[in-house]
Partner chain sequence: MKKIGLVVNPIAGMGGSVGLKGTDGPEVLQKATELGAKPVAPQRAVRLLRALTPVRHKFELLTYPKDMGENECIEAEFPAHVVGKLDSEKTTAADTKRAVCEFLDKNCELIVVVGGDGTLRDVFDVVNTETPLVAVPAGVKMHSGAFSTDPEAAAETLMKFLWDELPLREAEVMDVDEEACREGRVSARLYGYVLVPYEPRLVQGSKLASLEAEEEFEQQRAIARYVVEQMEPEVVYLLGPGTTTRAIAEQLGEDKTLLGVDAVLNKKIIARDLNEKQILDLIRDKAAKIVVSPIGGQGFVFGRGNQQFSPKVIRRVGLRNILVVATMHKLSGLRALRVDTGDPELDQQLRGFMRVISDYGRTQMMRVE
Amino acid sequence: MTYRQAKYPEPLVFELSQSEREGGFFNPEIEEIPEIPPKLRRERLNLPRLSEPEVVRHYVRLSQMNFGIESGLYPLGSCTMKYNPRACEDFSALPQVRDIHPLQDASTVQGALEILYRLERMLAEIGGVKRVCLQPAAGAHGELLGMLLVRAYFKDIGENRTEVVIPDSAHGTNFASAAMAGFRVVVIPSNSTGRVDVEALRAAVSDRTAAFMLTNPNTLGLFEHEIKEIASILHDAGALLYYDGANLNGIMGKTRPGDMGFDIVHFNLHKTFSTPHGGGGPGAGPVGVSEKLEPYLPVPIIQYDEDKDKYWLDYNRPKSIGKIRSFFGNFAVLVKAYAYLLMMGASGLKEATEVAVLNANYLKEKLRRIPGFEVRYDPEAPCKHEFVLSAEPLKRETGVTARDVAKRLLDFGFHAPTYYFPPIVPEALMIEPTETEPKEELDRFVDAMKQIAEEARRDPETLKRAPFSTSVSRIDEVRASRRPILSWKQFVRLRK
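Just the chain, alone, in the form predicted together with the partner chain, possible?
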């Protein structure tokens, strides 16, 4: 039995359109429709005309030409692609969640405010922080908020600090977020074990340093065990320590970033707390802070009045930076994360981390023994939730690259790992199995990697044309970027 993804020659909705067909959903009750002044009126609206069955079939077919966690193993490193409980979808579809408006009177949304308040308390406990802002809509958005808080803090205490230090193995968003908040970036190299070069950090930190952005465990899946010294270098210089929460699944319930000395702790609910990623959002990237940064958090803060048993929105925060997004963030996503946390409980979260780390080490030990693959940095140390395999030996021997391996994995019914990241590992394959994969699936993955390594030696040319089982074969992405066609409108114009 071999894997095959569905393939339909599915046209675009515009090509399916029939001039006389109609959706037609509503029957107007009020007959008097105001006359729009001619100057403001729209003349033509070119939307496709399809019946409901056609629309449903079209998008179901498209969905079948797509791969999700529900389709199979999705070992995309640093993305924590774990099973998304279906129950959470039901919960967030309740009318008391979907059909409430963010500007409603607080007395009419007490349930929503209670969920936000309780979720905030839970995240604060997991992260070891004082308060958490739930507004950011994604991980990178949370990073931006974190950096704006750093900015607000130093502005308030009257210090002009312009630099943010980031390790060379960090997620690409860190650099972009710091730059967006107006900071200059100082990059420090990793040491020979793939961790922060403490000496370089010391050389980089000065009275111009505002913050150090660190992922722990880092992108190699290695725990930064010198964290205490790192924290004191920063704090002694009066700077702040920022936690990138993309890799929280490697330590959740085993240690807390706040306890390690992080002043700002960011979470990715669509990673660690199992809200579905939706093919690229909606996510949620809450940001927790220690006491000294609390005054700068965006408004409103959700407060609880114990005497009246009422939740209320606190806008009276003179030092607040204001808003980072409209309203309260991606509420429906927050509800899913809240339900997930309730279903996991304290013991479940710890168990998730333990098994996520066990699964990663299990895969690491099996894969690094396959000739052609190796773990570059500190291979004997236990990894956390993920690890980075280098396919450099295989490439040297056969010319088959990490990208080729990744593409070939698609033919086995797996999603590809993250590849060519972090940039400090040549031919990197960053693998994160998560705790929700059964051992049998991990073993199947190991077998696939073995087979690919053999194919690389036997018939590298064929392998380099993979994948063969997906709905399309390799795409000419370079050409697509040279003369981009970004919409039907543009396509039609260019075709003429």
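Mind giving me the form predicted on its own, seeing as the form predicted together with the partner chain was just shown?
Just this one chain is shown here; partners and other molecules are left out.
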């Protein structure tokens, strides 16, 4: 079973440009149609010169090279790449949403403020928190806000706490966010089941500890069943508990972070609540807090005056950390999440979690029985919405790595899963199918993994050169991260 994507030797749009080619034709006798002066178009704007069909075909061909949730399973672990309903896109494109401006007087955008207020109350209920700030533009941005709130809280009560404890399986942004907020990071190991080592945590916590950052379910897709004990350890020491909401899709509607003892709860609307993300944006990472942390939330806070039936922006908050982002956040993304929540309702959110967990466990049981793959931590225990497969047995036997497997999956029409994370699992493949995938698609993925394992034994050297059906095969990923080329001008400059 193989799948071939569209593959073209597609040049850059500037390389397709022809010096005397026109992009369109308008009847010069019709005066109402404005025309960009040729000198401005050619010299100042420096646009490529192509006909309209050439432009359309270029971008259609590029779109056919993409992997997306509309083209097939996108099992990018911890990213929750579920399908985004087109109806939510339509709502965000309504003129009442699209054409308003954040500098308008609050009296002229009461509908927008009502949407934001209602969304905040919904998230507060889902998370089990008092209030929610909608401003953060991404998950890591929300983490940073959470750590700034921790710092503001302890400064206000006069305690000098300098450390944040983080498990070794945590998302990398946790470490960065804590450090950016000025804390020293203390890393604790996972235990033999892949969960928090409670005794190691107990030994690490002191009067210097400001917070513990935890994902639950964790990055292995396992629920931290000792969460009440973990919360007690932190709270008894006067520290705070921070919830990384990247994996909320595994518990939504079943339990709430606030009920587990978390003081700060971060949400990823672009994961759990089905708004688009990837490629750097857009996104939204709201942060909810318990009552004692509410005074420190960024301004403005949206308030509702029941007597006047009016929404207003509250800037009079002397303990606020200030602003974490311009205006009120990514409004269009927030509208999409609000529409999704209304469409799903409480029962729909609960069912989404149930199906996501069912899909993940189905895949885990199928894949760990393929020779060459294994689940390292607590393999017999049910996972939540995701799981981590190790390709180390396959590497020992054939030399084929997790990266090779991920690259080869592209030839079958699947986006590659997250690989080499979390680092506590050798040759890790982190797989999250989400609730929007039918059984037939999951079975197709299993068949592809079986074929790849067979190819690894039959012809490992060929497999190591995969993918073969993409427009570009293997790139230097380290160089691409350290020296990205983000524009045509930069490309030309570096080529000289």
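All values derive from a computational prediction rather than experimental measurement. Residue numbers count along the first chain shown, from 1. Rigid core (definition): largest C-alpha set, two forms, superposition within 1.5 Å.
Self-check item: At the hinge of two rigid parts that rotate between these two forms, the residue from 319, 151, 345, 65
Solution: Hinge located at 65.
Exercise. Superpose on C-alpha atoms and tell me the smaller rigid part's rotation against the larger one between these two forms, in °.
Key: Relative rotation between the rigid parts: 18 degrees.
Self-check item: Core-aligned CA shift between these two forms for residue 480 (Å)
Solution: For residue 480, the alpha-carbon shift amounts to 5.4 Å.
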